[in-house]
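The chain below stands alone and is given in structure tokens; this is the form predicted alone.
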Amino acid sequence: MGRKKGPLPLFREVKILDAGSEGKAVARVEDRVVFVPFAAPGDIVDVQVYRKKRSYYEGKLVRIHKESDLRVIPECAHFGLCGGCKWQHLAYETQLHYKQKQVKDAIERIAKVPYGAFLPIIKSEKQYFYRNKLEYTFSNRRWLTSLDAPKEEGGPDEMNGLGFHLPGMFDKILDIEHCYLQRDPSNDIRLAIKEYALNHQMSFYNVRNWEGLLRNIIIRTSRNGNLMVIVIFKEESDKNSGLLEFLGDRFPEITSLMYVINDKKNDTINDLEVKLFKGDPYIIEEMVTPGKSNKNLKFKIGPTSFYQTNPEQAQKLYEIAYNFAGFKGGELVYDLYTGAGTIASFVAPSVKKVIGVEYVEEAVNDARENMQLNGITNVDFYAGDLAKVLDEEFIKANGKPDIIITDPPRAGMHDKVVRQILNAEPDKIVYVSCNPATQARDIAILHEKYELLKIQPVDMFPQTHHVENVVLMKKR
């Protein structure tokens, strides 16, 4: 028989000295780093460990003794509970100090290769109400706090929610009152066909038994006032177009209201039909190139294509990207993991050509679509897996790439795309990142040939952890 392990610590009076990834504080006992979710540098509180690791500690915060200064009183009723917003208790100019750290933290200890220019973070002019996407799921097993009782003892007697899956809990769900990711009328929705499903007893769906009739609502804005809602049944049923009725008459400014029937075991919807019940099949989003040009595009969005999720930080964004690059007008640009293509229309008017390569064919069909809309004819689109597309013949084919605009996804590049990039040799190489962390990885291997001119954090995504970063690479 094994060893029987003993009971985990309690660490109290611990200060926290950082904030760390994955939106954790850190802190330092007995030699090892302790993450702490929701608490704040400057906090002295106990701790209850709940994994240990050869190196750190794992814990949840169970008191605080003092309140650091750097604390603020979150906005969200749910904060501590759902895991989407897990600063809201940390000032906004400290929430950019604590990214621009970050940044700096990857390159420095990662890529550790010498750099240029480190521009201070570009702040969300929003800092509330910036998502123009957000996903709810259904469930008959709603999370119980502390204060609802059993219902035995005179709790709640409704488990059905409707929200956010708590952090690491597949099967429970956080019922949401008020979100202040996406704005109105998003809430009223989600309120709305929560009400209607319990009036009409339609049944919520069961994640272990595979059961129930709802299972998702999707909530798609844009920033000209389309709003698309698309809702996720396990089956067809008499019930389904009556909810569907009921969400078109009460919202009217609904101008794409579409459902899917999914009965797999699974969330995902990009491998199922999407089926319109009224209005477009899309939204349009819109966005300004820079230069000369001052082109107004236009974007087809479709239910499950991807768009930036703050449409206000991307024109920010590709703005830096575009500057970067300092096109001249005669430039190949090899746009890598072009998603819809929004990059690759952003710089088209300002070069020769640009070629686009995405591994999400789904992707490349909105891509070719959307030049189309905007009347854009020097762009081409391929669509495979990037480590097997990019390749000589691929370079040879299509011409050497003056400069490469890279937007990979969390994992960063794949090491066969970071060698055919030094192979290519391109003059300058803008490399798009929202993990820090991976991206220097590739920084240093990339440094092989190209020096690091500029270091742009951008923020996404107020009262959260996460950061994007532009880098400028030259070739020597």
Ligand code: SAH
The other form holds:
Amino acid sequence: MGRKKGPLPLFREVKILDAGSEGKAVARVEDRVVFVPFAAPGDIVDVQVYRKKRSYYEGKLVRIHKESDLRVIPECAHFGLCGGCKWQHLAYETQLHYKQKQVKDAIERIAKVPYGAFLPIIKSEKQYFYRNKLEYTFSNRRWLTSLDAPKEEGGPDEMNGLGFHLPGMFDKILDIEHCYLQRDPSNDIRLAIKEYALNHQMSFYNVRNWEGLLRNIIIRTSRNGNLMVIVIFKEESDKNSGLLEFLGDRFPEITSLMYVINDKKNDTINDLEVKLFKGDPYIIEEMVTPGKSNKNLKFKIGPTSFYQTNPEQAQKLYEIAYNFAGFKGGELVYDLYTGAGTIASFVAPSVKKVIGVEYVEEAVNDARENMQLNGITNVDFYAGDLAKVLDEEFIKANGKPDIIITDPPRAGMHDKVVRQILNAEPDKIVYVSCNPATQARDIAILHEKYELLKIQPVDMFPQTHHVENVVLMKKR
Ligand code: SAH
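Swap state to the form predicted in complex with the named molecule from the form predicted alone:
After this comes the whole thing, all chains and molecules, with the earlier chain placed first.
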């Protein structure tokens, strides 16, 4: 770290200027940017710097002198500590304003290319309880908060908790009472598991010495009411089936009850066997394709399958991509970073053929299975890293695409992928992104041959700074 000598400064009465990216509000002191989580534009605050870099400081809000008019009272008692919903202190309309601005800033400051229609952000109908997947972590060293009474007053006499990681602290878990992100009975299930575990002396995991029986739970829901619960244990134990049986009896609405034994040091279960305890091995999500096809698609979602986490907004996002593409019926479409092939199957009924590429092998297997389930036959999938797969030979073998739809992860597209898209010369590029900054970087390169016609931000994640953005580029 850049820390040299002396204590880091406390800045008094600084004005917060912007909501910033990464969910941190922004101030400016001595020509340097200061990032301050949980502050609001317009606040006058004291900021204790805890990290000093060449061009910016990172600070903690320690006192509010004047509250911004933009502030509202956060819904959730965990606001200020939990890393989940950092913008709850801003009204929803204000959040949308700053998301729109985030996209505009990226296009104007990073892409720096002329653009056509900049459309107003599409809001989410649901501002809470919109997520279809949450993962909670057990810890025997939970974080004590100001909400916890001191021990002498009957406060916590044990340190077991079940909740979310605190931002930036791998070993600290914030015990969650009520989370506003996933619909019922998500909270009831988590609380019931915790209570059962405490009553039955099941030990909570300790990440420092890798001991403790209970590690994680994952809860997945779908819009048609399917409900999947996965309990992750460190090891086989007589107690495990007791907890699973209790869950099955107490929550008959669980349609897939599963468990995993994970004695690795990390939490990922993608490389482990997920065992079915009761019910189905997957849940079903549905989507309706637009246009004449108007097909009801079904997607099987297994315990480790990827699916967009706000399904209502995913439908809207795909509709925008679909409309931007403006299919006439005979097109060859490439769907890059296809995941489980959801965009591919969304557009397949309206075009001649779709080629999907994705590097997670299981996702490609899901994609193929979903095509079968939906009777879609005009899609081919390839598993592999796009930077390697997408080359001249690939384009020769599969045909020059008329339209490319691309939906990369936060890092954006590898430079090689951008170059190959320029080589492939589709008429249109529809670029779906969860990170306007990397998208803008890629747009700047694509601008060599393509003009930026339309920009449509979409809010998939209310109460957070995250924004999704779809753009349409057309060959000159
Ligand atoms: N379009 C899909 C998934 C988008 S998420 C949907 O809407 O559901 C981005 C996807 O890109 C993930 O599935 C991820 O596994 C995949 N991915 C990331 N890097 C990749 C790479 N280098 N090559 C191919 N796929 C990649």
